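One chain is shown next in structure tokens, namely the form predicted on its own.
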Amino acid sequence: MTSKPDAPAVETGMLKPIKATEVFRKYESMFFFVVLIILNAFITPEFLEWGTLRNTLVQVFPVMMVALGMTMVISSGGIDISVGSIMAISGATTARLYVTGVSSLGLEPVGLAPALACGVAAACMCGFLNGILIAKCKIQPIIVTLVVMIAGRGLAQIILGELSTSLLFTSFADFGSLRIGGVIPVQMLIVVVIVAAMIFVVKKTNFAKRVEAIGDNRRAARLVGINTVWVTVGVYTLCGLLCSIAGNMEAARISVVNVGSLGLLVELDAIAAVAIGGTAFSGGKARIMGTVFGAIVVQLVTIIVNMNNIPDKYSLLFKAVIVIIALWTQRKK
């Protein structure tokens, strides 16, 4: 009488236990997002009302746009702290051409579309300059972008001809406050389009693969035939493009271009969003959705401080703690 073969035994030690730190590292931006949503729901008055949620998504718009560009820059192994000044340059260019024109050159004010196109071009030129100086002239990214950050504020004021210009009662300001169907802010529609485009770029294009390769090992990427110079230039130019969208939409939302405050310190929140989102600062894979949630987390910290009458200085401490936790979990073994 033959006996049935025993069922195969599962050897102990064959299945590796899933570590909590690994799960947290992969989904940390979503973890912080959920925690802050729950915390705000309990302690922030009227947080779950549509008006508050809508304002949150509108106010996070510039940080999210800049952070998406910063994600690609950091993925390439670089950094860009000039993003706030590039926002100001783009907004100043658009406002000058749209509101006052350039009398010294005999240029009358132009339509909104040409003015916006020139504002976008100005920001892209700044990004292009950053990329050339970094990739071609071999200057450290932090130094190049620091110089552009400092000089950019002055250049923005020279372009605008004054410190600020009002956009009240213009079609530009009307566009900044536009709501689709009377409910959904136009900024939300732009976010959906830009995020979808960035996900496509990262998932489906060779450009993103080359950026990741450069971030992993620039010398090896060059040896296998990747044109590291023009890929780097493309990354910083893309960042400039997203800065122009952030700068112009923020100016339209508040109905004024003030080159002293437009984009001021946005680089700090953008870098924090990228850190929370999980993109390694040593370069490598860009995590777009992580950055999206990271930007919202940064904004939720600001909301929990402002709407509960907590001094603003504490929001900086809370953000710093979150960034430190995020970077600690991402450290290499």
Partner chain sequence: MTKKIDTTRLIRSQGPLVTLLVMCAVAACWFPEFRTYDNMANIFKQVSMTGLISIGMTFVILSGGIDLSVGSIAAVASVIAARLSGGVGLFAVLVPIIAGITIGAANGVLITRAKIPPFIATLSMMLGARGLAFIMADKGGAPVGADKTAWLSQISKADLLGVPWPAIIFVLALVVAILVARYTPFGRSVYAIGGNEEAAVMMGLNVSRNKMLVYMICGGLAGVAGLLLTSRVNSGQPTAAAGWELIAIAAVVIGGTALTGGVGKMSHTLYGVLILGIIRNVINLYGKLDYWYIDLITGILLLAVVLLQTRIAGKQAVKP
The other form holds:
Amino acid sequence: MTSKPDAPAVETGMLKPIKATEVFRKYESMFFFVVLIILNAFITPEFLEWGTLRNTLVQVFPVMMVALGMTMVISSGGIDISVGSIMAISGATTARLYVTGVSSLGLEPVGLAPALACGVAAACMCGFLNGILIAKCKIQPIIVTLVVMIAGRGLAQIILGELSTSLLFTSFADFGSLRIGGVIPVQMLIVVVIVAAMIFVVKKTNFAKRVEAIGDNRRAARLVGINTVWVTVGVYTLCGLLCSIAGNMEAARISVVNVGSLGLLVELDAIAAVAIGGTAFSGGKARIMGTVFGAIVVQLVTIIVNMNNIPDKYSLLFKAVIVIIALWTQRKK
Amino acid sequence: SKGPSDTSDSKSQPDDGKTVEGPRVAYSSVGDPNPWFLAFSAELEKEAEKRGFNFRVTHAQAKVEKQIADVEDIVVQKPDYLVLGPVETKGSADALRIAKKAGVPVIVVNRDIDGIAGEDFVTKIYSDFEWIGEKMCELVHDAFPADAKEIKVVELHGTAGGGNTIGMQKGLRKKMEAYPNMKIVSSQPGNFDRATAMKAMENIIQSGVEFDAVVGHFDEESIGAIQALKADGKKTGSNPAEGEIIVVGNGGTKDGLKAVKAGLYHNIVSVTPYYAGQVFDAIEAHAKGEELPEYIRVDDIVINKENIDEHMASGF
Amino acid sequence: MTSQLANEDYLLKMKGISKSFPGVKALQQVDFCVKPGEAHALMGENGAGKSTLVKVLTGIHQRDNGEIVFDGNSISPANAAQAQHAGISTIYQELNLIPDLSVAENVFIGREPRKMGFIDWKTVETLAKDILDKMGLEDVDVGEPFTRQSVAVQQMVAIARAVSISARLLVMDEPTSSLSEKEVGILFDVIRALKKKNMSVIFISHKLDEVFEICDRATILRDGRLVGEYPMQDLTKLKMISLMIGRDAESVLERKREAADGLGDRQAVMAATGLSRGRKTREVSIDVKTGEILGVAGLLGSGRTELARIVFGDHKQESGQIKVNDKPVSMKSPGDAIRLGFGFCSEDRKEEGIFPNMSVMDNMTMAILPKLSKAGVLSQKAQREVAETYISKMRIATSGPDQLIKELSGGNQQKVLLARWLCKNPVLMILDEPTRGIDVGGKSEIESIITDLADKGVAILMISSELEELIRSCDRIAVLSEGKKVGELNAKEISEDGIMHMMAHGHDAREDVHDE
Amino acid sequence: MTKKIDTTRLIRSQGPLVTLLVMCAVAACWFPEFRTYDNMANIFKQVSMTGLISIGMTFVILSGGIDLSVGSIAAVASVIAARLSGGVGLFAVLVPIIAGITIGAANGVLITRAKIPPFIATLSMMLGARGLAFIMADKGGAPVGADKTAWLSQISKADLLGVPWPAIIFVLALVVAILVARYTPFGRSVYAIGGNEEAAVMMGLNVSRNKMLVYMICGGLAGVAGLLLTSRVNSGQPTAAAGWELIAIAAVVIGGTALTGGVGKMSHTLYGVLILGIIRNVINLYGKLDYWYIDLITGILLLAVVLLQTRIAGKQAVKP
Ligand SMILES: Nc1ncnc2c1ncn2[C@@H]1O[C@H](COP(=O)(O)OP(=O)(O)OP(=O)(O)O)[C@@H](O)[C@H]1O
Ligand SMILES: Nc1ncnc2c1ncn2[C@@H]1O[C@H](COP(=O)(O)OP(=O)(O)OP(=O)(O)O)[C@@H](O)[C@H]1O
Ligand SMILES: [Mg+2]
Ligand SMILES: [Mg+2]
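Having seen the form predicted on its own, I'd like the form predicted together with the partner chain now, please.
Once more the chain from above appears, this time first in line as the rest of the complex follows.
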């Protein structure tokens, strides 16, 4: 009323009732999720069971954590392909301190909590380094994270002092396969907490707005006084933090830290999850719930293939098709 | 093992490969991030030092094309011998041709390769994977009472196309013909990797397939299976009568041995990485002009609850 | 065949054109006709639908309804290439050339002269040089990347490209918004020459003087609807404005601001001495006092923008000093300047202003996030309040605070960007071409907002290529030429002639220097 | 005065070349074998496959896109070539290349018609084509043996006047690509599209068609690379060429081409390709690195090269 007496023919009425296609776009990853569930309820025996849900969530855990970090990175207009190596570095740091100790420094193995703290710190450092190289040295994100991806595994091996360290029969490994009350895997609990925290961050904080602004127009962001260097560093550090959760929990679950294979190729699934989730690759709004369902959809494909005894090679094709359909339906005209 | 400090020492005084007098041996490793290859490579290096050889190594990161390039780079330096751990039976064969053209004799290790002994290479030395496959089959069979009606087996196999995977698959199936009550109900890739095997096992369990035994192509796969079964509340061990699932595998890793000792892992057929001595024996024999057989078998053994203590230290 | 006769009098006939975007009917049943050899003005307020009509014509947007007859044929171009092929050459409102290619290449890309199938670079460069020389751009090195040129030169290059495509119809959507009078003069000479060759021109501008000078007829749009088509001689400025806004024009008439008095005694909010940076800024000293509006005038490329950037901490000065409230400050980034209470509205709306995929609300409040939040947690309610206040205060045509800014018309985007800084209550506001692309009504609104701000004690540094605008609102005007300050005029001395003289003086000096 | 500026300018514009020369000088001092003709020929031979892909990738990146599917395309082509190697030689050569072009065209369709961002479109294609390679391979995804006697298999082994054929193919393709990029309307429009796609559309360039072409060229060159791979390893490798996309991207970027598109030189990609090849070669010549140091050193060298390059080239207009 008060505004625009001579505004153009804006039909306020039209904007309110949201169109079906828009609903679809907004909740698209969830739509795929539902379709996959329904489809499988018919074709896959034993599909609609608690065990399947549990398997899905436990197996998708590292991908989901990494994808959440990746969502923020992509929202800032960047990309991080070093996530798998950061998982390995984090796991290696924890395992070295927790299992082996550092004999050359006369360091005996330490307790789980300090070891984990160091593991998390190491991953954050890697993220920090990524951010500095990108924002300060102005090297393109894909190259910086490629370097960290390559060098990271070597570094992880040096940290660990060997290729793989076993966590078998340790209380950390027990934690990794812990089921609360004998039913709910501990991973599920962590997912709920982290996702809630991420949603809060994205919906409510200045930080997320600044990240989005940088992703949308870096130059303009600088001119409204956003410290683009530190926000970028913050984003990659956050991604590192989430990688550390992924890396350590996965190591605990499989009870080994093998720096050659921990987190290997996780970046592909994570990127696919973000894409299905609808976060734009040109930067912009981070869509956390989209990524969550995107990750589950990616994982469901693998699980379905396994459960139906379809040769593994087809799951690659299925993933490709799903990502394409997802992106095709949410494309902007 | 060789620590970081060693390397930085040798780096600080750049050498052109002539610091150690004596025959020069280069090793082209598969360079897979698998403890076995590192153990083998370390063995070779130790043995080379002991016998006064000048030793160098390249790691192919499990990529055939990188191995070919590695060998090309190696022969430029004209070593006296090339020890070749083929990434892959067919793909790595061209490395033989390159070495031959440069006049570098080749000793093939780890796995089989396409080529003719005595012509393309001197000899090949590795475990008998077909025998290992047969042995694993036999061990599973013997764990059950002789009158068991049906023994349903899940196989978690290694990377497709690898000589060892092919050998074990072949041996397993060949021997199974002799045991009509045995049957493979599911065969999934574990890719010698614990996480992959564990996921595969979890999904097999969830799909409701029933089984009595698991055969892993490598300890990592067996342990992955044991973990998945444990998380699901199933027991593994040596006593099928009490509902325990029999897990048999190939390997001899530290974790594998630990699991045998803990009674969770029925038997291991070893695949020893400790045969560097045989490799250098072959090199020295060839240098002296002696005739060598086209295949030198590396002997493997069965590790079980009874003999676990004497092998505990040999884990890699 | 049958319609031949009717079409003879018109080169272009658009009939009943409608176009809607989600939530907005940008065009409703618009008719628009252009005769051969005429310059036809397309007029309307910001958001009236001018650019949309042009884009429908050139195939960027597909119309929902209506018919286009061009040169006797019914056309429906599916993309710009088809329209160009049909004989329509266009300069779009948002500058659209290729930043990293050379100037010469930008003029010729898509139709490079070739020798044996390969591009003949020599010919490309000589031809481009010829064309640009004719447009008064003798100084431009055609081999340099396009981005290195100032916005005005870029605009001239775009014009050169469009003109050199031999077409039947030339469409110009606000070609003059960043040009100074000299360039406008050159452009008009070009247009006259084209008219002689029986080419038609569609001319869109918010500068009424220009329209009256060059155009033969005008079509006026309001809120996406056709108001009417008029021969220029039937219109007066006042009449045109009231047709555009649909009410009496009195309220939007521009008034000269009463110069603030007692300025001499006031304290300088920002005083810079001896600022230098490369060849663009040389030994410039400048100061702005509380409640003062300082204008900065100069020809294109005279270094006005560069000066503003240095003062805002976006570019580091190589020498010189900036004092704020008498204290020397060192600014490493715009963030530092903003903390000192500065605000800066860039001339390059698209590259440096808007966050295209964010809402009007977010765009407006991006510089005051800390103010609207507690412990880093942002209050959407506060954000919305600010946005709604300024949407109504500045009469921004938008469906609401949540609309994406990229969906607004150019002028309305500009208003949002101004609001971004207004809502911050700055101490010093730096405005680089603040009214670029804004309609008559908006301009006077913005001028009065700026005046109000100054009256409240905000210091304002305003760069504008429109001398009249500077003269109307400024208390003092500094004139730049070739990166140097060539003079300063206070309220009493300000006159168009005075400024022109100074700028020209500087210009002459430049020609001497430039002879390398 | 002007002359001085020109030399620094020249050095700046030749950042990748300077970096390459520095590397060569260091390597040649350190390893006598590095200087041998055989070693040089090896390096060219070894980089020929990723080099071909880097050429295609340069076009793609110049156009403002990216192609992650090249490695998978090479794998598909490799398997097809091996399957056909026993039959008519011409087919064994043409069909894999056509397959590469086809997958490239599919990328193009997804990007230009379905408007899927290149990163994602080609990521899906990377997964999909890899799956395809596995499906066409032997049971369980095992490699397909190629006919060793076929002339396909000889390409990578033979040489012309001492120059290996793969190197000749690579250099020829590079020369053609340089000419195309600089002297054809297609080449220039690739730059224009990468510089500002919206503007290119509005300037009336045929953006969709040219983008299609770019991805088809890239796919086709990946197909040729797959062919050379099969020839080199005498088998069709469904798992091979993984990570080649990253090598190619790195080579292009080290060559100074901006990932944002529109800026860069085709010829400089050669330097990027050689720099990466030399890093690998030098590590092998050294031959004493522990397994776990190889990745670390490779990464550090790569970073050093990129830093050196950006330093030499000065602050380029780095858009985010
Ligand atoms: N892509 C789009 N999506 C949604 N709405 C749009 C889009 N483009 C334009 N509009 C709307 O269409 C209307 C007309 O816009 P247009 O750009 O044609 O105005 P204009 O007359 O050119 O204004 P100005 O003088 O400010 O340039 C505006 O209300 C604008 O918000
Ligand atoms: N040779 C150049 N190299 C890099 N940037 C340049 C060059 N020439 C101009 N620019 C940029 O173009 C912008 C405008 O330059 P400048 O300050 O000289 O113009 P101005 O006086 O504001 O004139 P106008 O805005 O009318 O073009 C500045 O941001 C400046 O950095
Ligand atoms: Mg407009
Ligand atoms: Mg300016």
